[in-house]
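Starting off, we have a lone chain in the form predicted alone, written out as C-alpha cells.
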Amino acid sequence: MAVTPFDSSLYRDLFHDAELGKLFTDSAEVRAMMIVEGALAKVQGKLGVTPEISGEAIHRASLELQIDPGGLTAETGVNAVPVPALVQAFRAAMQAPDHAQYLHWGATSQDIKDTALVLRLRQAAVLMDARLAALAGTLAALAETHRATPMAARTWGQAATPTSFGAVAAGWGWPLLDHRARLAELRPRLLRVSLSGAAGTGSALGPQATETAMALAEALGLAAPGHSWHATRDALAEFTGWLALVAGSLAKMGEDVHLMSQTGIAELGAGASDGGGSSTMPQKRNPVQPALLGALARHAATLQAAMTGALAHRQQRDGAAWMTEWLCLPQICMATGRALSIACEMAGSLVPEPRRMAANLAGDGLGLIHAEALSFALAGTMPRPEAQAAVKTLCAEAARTGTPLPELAATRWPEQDFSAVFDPAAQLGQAPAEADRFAAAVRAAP
C-alpha cells in the first residue's frame, strides 16, 4: 500500500479527488508560490520600496516562468522549505540578475508558503461549498417527494415512533446549511495573507511595512490581518475543523443509508449501497459508498486532533507545528473533498421503498410502535401516569399472546375511538413539516 491512500494509483479510483487533487501536489504548491512571490515584487515596486521597472519584471516573470517541483528537492530537504530552493531558482531562470535581486524582498519564507496555500485553500472552500449546496439540493428534492411517506423511526437501534423518509433526508441536510453559514463566517479569518518577515516584525520590509501588506492583500483578492500570523494558526485549525466537521455530518447520512439498505430492512433500493461485489458471493451489494464515507470521516477526526495540537506553535515560529500542519491539512481537505463527492453521487441515486419502510412500521403486526401516541390519546380522560401504566401492561399482554394492540385497547376502551392513534399517517407530528421547513430553506440558501 502507498503511504498515502489519496495518491495511491491502486486506490486512486476509492479514495482520491482529481478535482481538488490539483489544488494539492508539488505543483500547485510552487505555482501559488510564484504568483506570491510576483505580486509582492510588484507592489513593492508601485510602492517605491524597489524599482519599480524590477518589480513588474519579476511579476512577469513569475507569470511566464516555469520551475520543476523535482529540481528543488535536495535544497527543501536540507532547508526543511521550499522557499530558499524556489527563489535561487527563479533568480536562475530569469536570467536577469539586476532585477532578480529585488525578488523576496524582506519577506520570510513562512510568508510565502503560507499565502500562496491560503490562495489555494481558497479554491478548495469554493468548490467544497458548491458540492454542499448540490447535495442540499438533492436531499431537498428527497425531502419533499417523501414529505409524508411514514417509516419508523428508531432510537438506540429499536423501533421507536413514526416518522417520514422526509424528514430523515431533512435530518441529513439541515447540518449542511449550517457548514456553508461556518464556511461564510470564518472565510474572512481564513483568507489572509502572511507578510511579517523573518520574526514576525516586519523590520526587513521596511518603513512601508504594513503598506505592502495591504498592497499585497489586495493584489491576491485577500484580507490583510494587520499582525503577524506565523504562530498563531487558530485560522487554520478552525478551517480543518470545518472540515471535520462536515465529514462527520456526512458519515452520519451514510449510517444511516448503510443500516436502511442492510438485509432485512431493506428501505433504500439498490442504488443507496450500489458498486461493491464480493469475490465469492455473486448475491453481495456491498455499501461501500456509506462505508467510505465513515472511514474517511474518522480519518479527518485523527488528523483534526494533530492540527489542533499544532496550535501550540513555540515562541515566534516553529518548524515542527508547522510541519504537523503540511503532514495533515491536505490530506483533511482530501478526505472532506472526497467524502462530498462520495455524498453527492449517493444522495442522487437513492431509490426508497416506501413498501418495505410501510412494512417494518407495522413490524410484527402487533402495532407496539403507537404505544406512545395511545397512552397520550388516554392522557385525555385519564391522569398520564395512569395511562402509561395501562398501555405498558396492554404492551407487555401483546407480546405474550400475540394479539394486536389496537384490539387489546379497543376491548379495554370500547368507547373510545382510536383509529387514528393506529394510522401511522397520522401520527407523524412535524415529521412533513420539518421536510418542508428544509426545502424552504434550501430554496432560500444564496
The other form holds:
Protein chains: 4
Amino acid sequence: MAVTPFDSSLYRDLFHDAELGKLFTDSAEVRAMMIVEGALAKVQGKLGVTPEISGEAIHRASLELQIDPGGLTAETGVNAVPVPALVQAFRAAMQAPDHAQYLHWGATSQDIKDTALVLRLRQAAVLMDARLAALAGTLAALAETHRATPMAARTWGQAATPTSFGAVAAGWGWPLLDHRARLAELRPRLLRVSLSGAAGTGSALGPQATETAMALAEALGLAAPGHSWHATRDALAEFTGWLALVAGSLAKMGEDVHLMSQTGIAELGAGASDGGGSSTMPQKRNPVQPALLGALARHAATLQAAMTGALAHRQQRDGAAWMTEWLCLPQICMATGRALSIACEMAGSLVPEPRRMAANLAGDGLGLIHAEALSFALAGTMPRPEAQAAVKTLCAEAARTGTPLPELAATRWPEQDFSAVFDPAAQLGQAPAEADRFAAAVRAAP
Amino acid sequence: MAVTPFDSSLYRDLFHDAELGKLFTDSAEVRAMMIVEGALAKVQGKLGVTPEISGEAIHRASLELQIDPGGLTAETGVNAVPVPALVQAFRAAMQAPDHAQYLHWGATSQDIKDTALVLRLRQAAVLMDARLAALAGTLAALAETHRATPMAARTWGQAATPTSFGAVAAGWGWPLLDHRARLAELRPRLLRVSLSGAAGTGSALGPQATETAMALAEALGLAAPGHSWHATRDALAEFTGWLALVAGSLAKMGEDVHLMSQTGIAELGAGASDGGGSSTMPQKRNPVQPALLGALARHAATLQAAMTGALAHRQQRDGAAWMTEWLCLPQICMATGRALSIACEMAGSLVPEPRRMAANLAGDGLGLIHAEALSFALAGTMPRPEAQAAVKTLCAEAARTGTPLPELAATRWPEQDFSAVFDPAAQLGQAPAEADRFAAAVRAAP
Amino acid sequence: MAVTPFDSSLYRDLFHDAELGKLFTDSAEVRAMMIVEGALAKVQGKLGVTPEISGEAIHRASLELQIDPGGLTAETGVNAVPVPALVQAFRAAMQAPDHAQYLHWGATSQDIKDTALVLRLRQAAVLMDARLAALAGTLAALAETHRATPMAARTWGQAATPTSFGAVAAGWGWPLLDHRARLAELRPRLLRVSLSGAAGTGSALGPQATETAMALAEALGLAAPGHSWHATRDALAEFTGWLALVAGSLAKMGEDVHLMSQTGIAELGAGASDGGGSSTMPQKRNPVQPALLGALARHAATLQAAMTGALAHRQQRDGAAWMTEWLCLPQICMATGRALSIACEMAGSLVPEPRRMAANLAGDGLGLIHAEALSFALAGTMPRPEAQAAVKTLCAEAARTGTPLPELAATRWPEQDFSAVFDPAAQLGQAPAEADRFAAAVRAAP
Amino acid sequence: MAVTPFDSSLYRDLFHDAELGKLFTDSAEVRAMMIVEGALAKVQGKLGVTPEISGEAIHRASLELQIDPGGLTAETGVNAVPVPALVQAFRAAMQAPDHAQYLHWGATSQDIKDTALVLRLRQAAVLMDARLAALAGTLAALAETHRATPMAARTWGQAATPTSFGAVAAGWGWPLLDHRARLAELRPRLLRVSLSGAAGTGSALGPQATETAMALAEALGLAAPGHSWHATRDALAEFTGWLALVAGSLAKMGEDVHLMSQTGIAELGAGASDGGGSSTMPQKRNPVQPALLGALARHAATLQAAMTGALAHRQQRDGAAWMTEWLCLPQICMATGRALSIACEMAGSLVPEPRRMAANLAGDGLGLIHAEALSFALAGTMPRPEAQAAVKTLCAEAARTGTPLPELAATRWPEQDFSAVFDPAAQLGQAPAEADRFAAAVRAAP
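With the form predicted alone already on screen, would you show the form predicted in complex with another copy of the chain?
Up next: the whole complex, starting with the chain shown before.
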C-alpha cells in the first residue's frame, strides 16, 4: 500500500478510479495550471493589459510546453505552493524573456491553483453525473422487473410487512435523482474562476481587473463570481459535502446488498462477479463491493468534517485551512467517484432470488409478517385498538405454540375470509407503484 | 452544565437560543406530533378512508388536548420511539373510543415523528434565513462605511498588500447570500410529509395511500414526495450539511475578529459589548463572541460527519442510524442558530479602529507591504522578473538596515515617481468596488 | 426532545444514565467548584498564604452554602465562565467580607472549573470501571456456558467455519479487560489538580505556589502535575479517546447481537427484555439495545474528533478550544456511560438459541462451511494447493447440483473417513479454549 | 498532486516523510507479509506441524524471493486482500511445490496482513519515539535559555500577565513526555502477532495452534495475545488515537508559533529556514511549518473518528470496517510522523526576539498587563474585592485617558512602592521554575 490505497498499485483495482484518477495527478495539476496561466496571458493581451503578442506567445507555450512536476518539487517544498516554481520553469522553458515576463501578470498562486482545481472538478462533476444517471437507469430496470416481486421489508432487522424488491431498488434510486438536481444547482457556484491577486484586491491586475476576470472566465468556460473567494471556501465545501451525501446513499445500497447476501438470507446471489475468494476457505465468495461502498462512504463523510472545518479560513489566506483542502478534497472526490463506479458494477450484476425472498417472507411458516394486515382486516368488525391487541395476543400464541397465525385467525374468526390478508402479493401496498414511479422519473430525467 | 451547555441553565446565555430552543423541547415535539396525527385523521375522514366525524373529532382533540411528555417516558424507553405511548395517551385522553380508534390509521411511528420534525425545521429555516438576511444587512452597512478604509491584508498571518476593511466585511458577507440561495434550493426537498406506513409501502393506508399523503401534505403546507423516505435520509443530511456550512462561514468571521482584536493589533475595539471579564485579571475584556463562533462551528462540522454517516440506513428502518439523527440534528440546528444570533450581535457592535488599521499597515515603517506594487511599477521600465528580483533584494536590505523601502527605491531609481506606489489609499485595487458590489447585492436580495 | 436526548425527559429511559447524569448537572458543577474553592482556601490558610481563620471559614462555607446556578446565568453569559459570578455570589452569601476576600486567592477561573471537572471525572471513571468489570463478568459466564456451543463464524457476512458462541462472547469481552488496564494507566494523568493562576505562571499565588498546588492536590485526593495544564489538554482528550474506544467495543457487541437476532437468523432471542414494540405492527419486538449501542458509539467517536482538534489550544488560554471541550466531553462521558449500562443489561438478558445456531451452521444442508477442514484433511494425501482446488471445484458442484459436500467428498475419495471433518463439534479449534481463557482472565482481574 | 499529497511527487517535500514513507509502500507491505509467511513456515516446521525441511525452504525463500506488487494487482482486485495472490505467486516462484504447499499453512489472509502491519508499526513507533525525544530535547534547550525571558502571556488573544518564553516552550514540551509514556504503555498491546486462522478459531492450525502462535511471536519479536484479534481492533485504534493526540500537541505549538510570528507581533523570527515565498509579493516569507502542523493535526484527528468507528467490526471479519483501517491508519501515521519531523525542524530554527517580546509586553505603554499584580499588591492594604474593583476602574481610566497604569497607581496610592509590581522580570511567577523543571524532566527521561 502506498500511504493511501488510492495511490497504491497493489490495491489499484479496488480503490482507484482510472477516469477520476487522471484528474488528480501531479501532471494533471501542472497541466491545468498551465492552461490557466495561458488563458490569463491571452486575455490580458487582448485587453491591452500586456502586449498582445506576448499573451499569444504565452498561450501557445502553455499548450505546447511540457513541464515535469518532479522538477518543481524542491522549490514547492520551500514555498508551500507549486506556482512560483512553475512560473519560473515556464518562463525558462519559453526561452523568450520578453514575452515570458508577462506570464502570471498580477495573479497570485492561489488564483492559479484554485482555478486549475475548478477546471478539473468540472470534469469530475461531469463524470459523477453520468454515473449517477447510469446507476439510476440500472436501478430503474431492476425496479420495473421486480415491481411486484414480494420480499420481507425489515425494520430494526426484523421482518415487518411485505414489500417488493422493485420498491427496494427504487428506494436506492430516488436519492440519486435528487443528487443530480443538487449538482445542477451547485454547479454555477463551483465552476468559477479565481482571479483576485495577491490578497484579494486584484491591485496588481490594474484597473481592468474585473474585465480581466470576466474574460478569463469566458475563455475557460467558467463563471466570474464578481468577488474574491480566496478566503471564502463554501463552494468547495458544498461540493465535497454533496460528494459525501452521494457516497452515503450508495453505502445504504451497499448495506442492503450485504444484508440480503448473508448466508442464510441469500436474497441476492453473487451474480456475474464471482465475489472475493479466501486464502484458506475454498467455498468463500465474499461480497467485496458492498464492503467497499461502506468504507468509501465513511471516508468521505469523515473527511468532509475537516473540509467544513476549513471554512474557518483566517484573514486573506490561511495556509493551514488551505492545506486541509489539499489533504481532503481529492480523496473525497476519489472515494465518491470510485463508489459510483462500484455501485454501477454491483447494480448491474445483482442476481435477485425471488424464491429466497418468498421463503424468507414466509419465514418459519408462522405468518407473523401479516400481523398488521390482519389487525386492519379485523378493524372492520371491531375497534382498531381491540383488533391490534387481539392480534398481538395471537402472535404471541403462534410463537409459543408454533401454530401459524392464519390458522389461529381462522379458528378465532371463522366467519371472516383472510385469504387476501395472508397473500403477500395482495399486501404490497404502494410498492409496485413506487417502483413504477421511480422508473418513470428516471426516464423523464434529463 | 447539563449534559450539553445547550440545555444548561448556567450556560444558557452563552449557548442557548431562545427562539430555536422552543422548537427542540419535549413539549414541542409532542405538540408537533399531535398536529400531524390530527391533520392525518382529518384528511382520512375527508377522503372517506375513515369516518369523517371521527377525523374531525381527532383533529379537534389534537388542537385541544394537552399531553404531558413526562407521562410518555417509560413506554418510550421500551419502544424507543414515543409514538406508541403518545397514541395510547391521546386515545385515552379523547374519552371517545369510537372516534379514537381511527387515530394513527395506517401510519407508522416514523411517519409521525419525521413529519413533526419537518414542521419544526420549517420554522427553524425561516429563522435562519431571517438572521442571514439581517447579518448580511449589517455587514453591508460596514462594507459601505469602510469601503476605502485601508488596512493590511494578511496571508499566512503576514502583511500582504493593502485592502479595505469594507472589502473584508464584504468577504464575510458574500457567502451568506449564497447560503440563502442554497436554502431556497433545498427547502422543497426538506419540507416534505412522511407517510408511508409500517415499512414504506403504505399498505395499511389502503388504496388511497397516495391521495392521503397528498392531502396531508396540503393540510400541513408541505410537499408530498411521491415515495417513502423512511430509509433515505439525504434531505435531512443535506439540511444539516447546509447548517454546518453556514456555521463555518461565521467561524471565519469570528477568527478574523479574534485576530483583529488581539492585543497589539487592536484593529477592532470591544464595542458596545464589554467583553468577558476575568475572575482575577481586572483589565481583561475577553472576546467571547468569536470564541463561541469557533466552538459552535466545529461542533456543527463534527456532528455532520455522523449525520452523513447515518445515510447508510439499513433496510426499511435502521434504529442505530435513526437515533444518530436524534443525537445530532437538533444540536447542529442549535449550534448554527446560536452562531447566527451571536454573529448578528457581534457584527452590530464591532468598533473598527481606522487609525490602528493604518498604523498596522504602515507596520514598522519599512513599507514592505508595498513590495508587490513597487515591482509592478518597475515592470514598466524593466522586465518583470528582474523587477521582482530587484524588489526582493531591496526588501531584504530594508529589513537588514532598517531603511524604509520607499527611501531605498527613491535612491535606486531616482527618476521614478513612486508616490502612488507607497500610498495605501491608491493601492486598494478592487477592494472599494467589492465592498460596493456586496452592499448592492444585499439590497437586491429578496 | 430537549436539544439532546441526554437532557430530554421524553427520551430519558433510552439515553439518560442516572448515575452519570448526576455528575453533569449545573448543580453538580457549582457544587464541585465550591469544593475546590473551599479546599484551596483551607490549604492557603494552613500554609499561611492567607489568614488561617479565613481559610477555615471559607472551607466551612463551601460545604454549607447553597448557591443556585440559575442566579449565575446572566453574569456567566457575559464572562463566558461561571467562576466570576460564583465567587461574587459565594462572597456575598458568606456575609463575612473579612474572610470572603480570601476566596479564590491567586487562582483563575480555569483552575477552579478544570479541577471541579476532574473531581467529577474521577467519579465517572469509577463508575465506568465497575461497569466494565460487571460486563466482563457477565460475558465470562456466557463464555463458559457456551464454550462449545457450535455456531457459524461469519466473515464478510458469509458462513466461514464453525466457532462456538462462547468464543464469540469472549471476543466481546477481551477488549474490556484491556480497557480496564488502559484506564488504570491514564488515571494518574487525568486526576490532577489545576492551579496555575491567571496565565499559567501562578504569579498571584505567591512564592508558595508549588506548595499550595501540592497541598490542594492532597486535600482533594488528586495529583499535582508540577506544571500548568491550562493550555495542554492531552489528558482530557486521552480520557475521552478512551471512552470512545470503550463505546466502539460495545458497538461491536451490539452489531453482532443485532445480526444474530435478525429474523431468519434468530441465534439470539429477545430474552427477558421484551424488545421495542411498533405503533402499527403487532408482531414486532425490535432490538432497541443494539441500536442504541451503535448510535452512542458513533456519537462518541465523532465528538472525539473535536476533542482532539481542541488540542490546538492557542497561547495560554483559548476560548474556542475550551468551549469545544464543554460541548463534547460531557456528551462523550454520557454516551459511553449509557452504552455501558445498556450493554450490561443486554448481555445479562441474551437468550442464545443453540438449535438455531446449529441449524444455521448446517445451512442449506450443503456443508460448505466445512470446506477448509476438508481441504486440510485432503492435504494429508495430496499437495495442499491441489486439495484446495479440488475442494473449490466440489463446492461449486454442491452449489450447482444441491448435492451436499460430504456426499460429494465420500464419492470422490471413498477411502477416506471424513466424519470428523463434517462434525462441527470436532471443528471448533481453539474456540472453547479461548472461551475458557477469557473466563479465567476475568476471574484473575482486579 | 496525486490523490493525496503524501503520495505526490510535487508536494513531496511538504507532506512526505522519507523514513516513514518507506514503511507504507506496496513493496514494504509485500516484503513484510513474506517475512511473516516465512517465519510462520519455519516455526511450523520446527514444531512438526509441517515438514521441517519445507519450513526451512519457505523461510529461506521468503528472504530471497522478490515478488513484484504489480503482479498481484489484478487478483487483489478480485479478492479484496493481496494474500491469496501473494501466496500463489510465492509458491510459483519457489519452484518447489513439495515445500511450497506448506506455505500459509492454517493461516488466513488477515493473520498475514495484520502481522505484517504490526511489524511496520513497530518501526514507526520507534521513529516516533525518537522524534519525540529529540523534539523534547530541543524544547528543553529553549526552555533553559529563555527561562526568564519575559513575554506577554495571552488568554483569549489578549495580554494577560507576564510569563517567560522558556515557560511557553516548556508548555509545548510537557505533553511530549506524557506521549512517550503513553506509547510505552500501549506498545505491548499493539505489538502482537495475529494468528487465528480462517475465522478466529485457528482450527486449521491444528492442536498446536497456541504453541504456533507463541513461537511465531517469538520469532518476530512480538507478543502473543492468547486470543484472536481479527475482529477486536482496539489496539490499532488506540495507537492511531495516540498519534492523533501527538499531532494535536504539535498543532498547539504550531498555532503559538504562527501567532507569535504575525506581522506586528514578531516575537519569533523566520530563522534559518527562509519561509515560503510568494509568486507575486517579493517581501513575503510565509510561516509554512506552523500551517503544515495545523493541517496535519486536523487530518489525523478527523481520520481517527473513522478508525474508532471501525471498532464496530461485525462478526468474525468485516470488510467495510477493515478497509476503513486501510484508508485511515497509514495516513494518520504519515500525518503525525511528518508533523513530528516538521516540529523538530521548526523548533530547531526558531529565532526568539526578546526585544519584541518585551515591547509587546509593554504594549501601548499603559501597563495594563500588570493589573492583576497591582490588585494583589493592594490587597495587603484593603480587602481584595475592593482592590480588584479599584484597579478595574483605574484600567478603564488608563484606557480612556492614555495615562499609564503605574502613573495612575502612584498618584492614587503615593505611599506604596509599586516598582516590583510593574517590573515584568519580577512578575514571572513560576515561569522560570516550570522551564527548569521541564528541562530537568527531559534530562531524566529514558
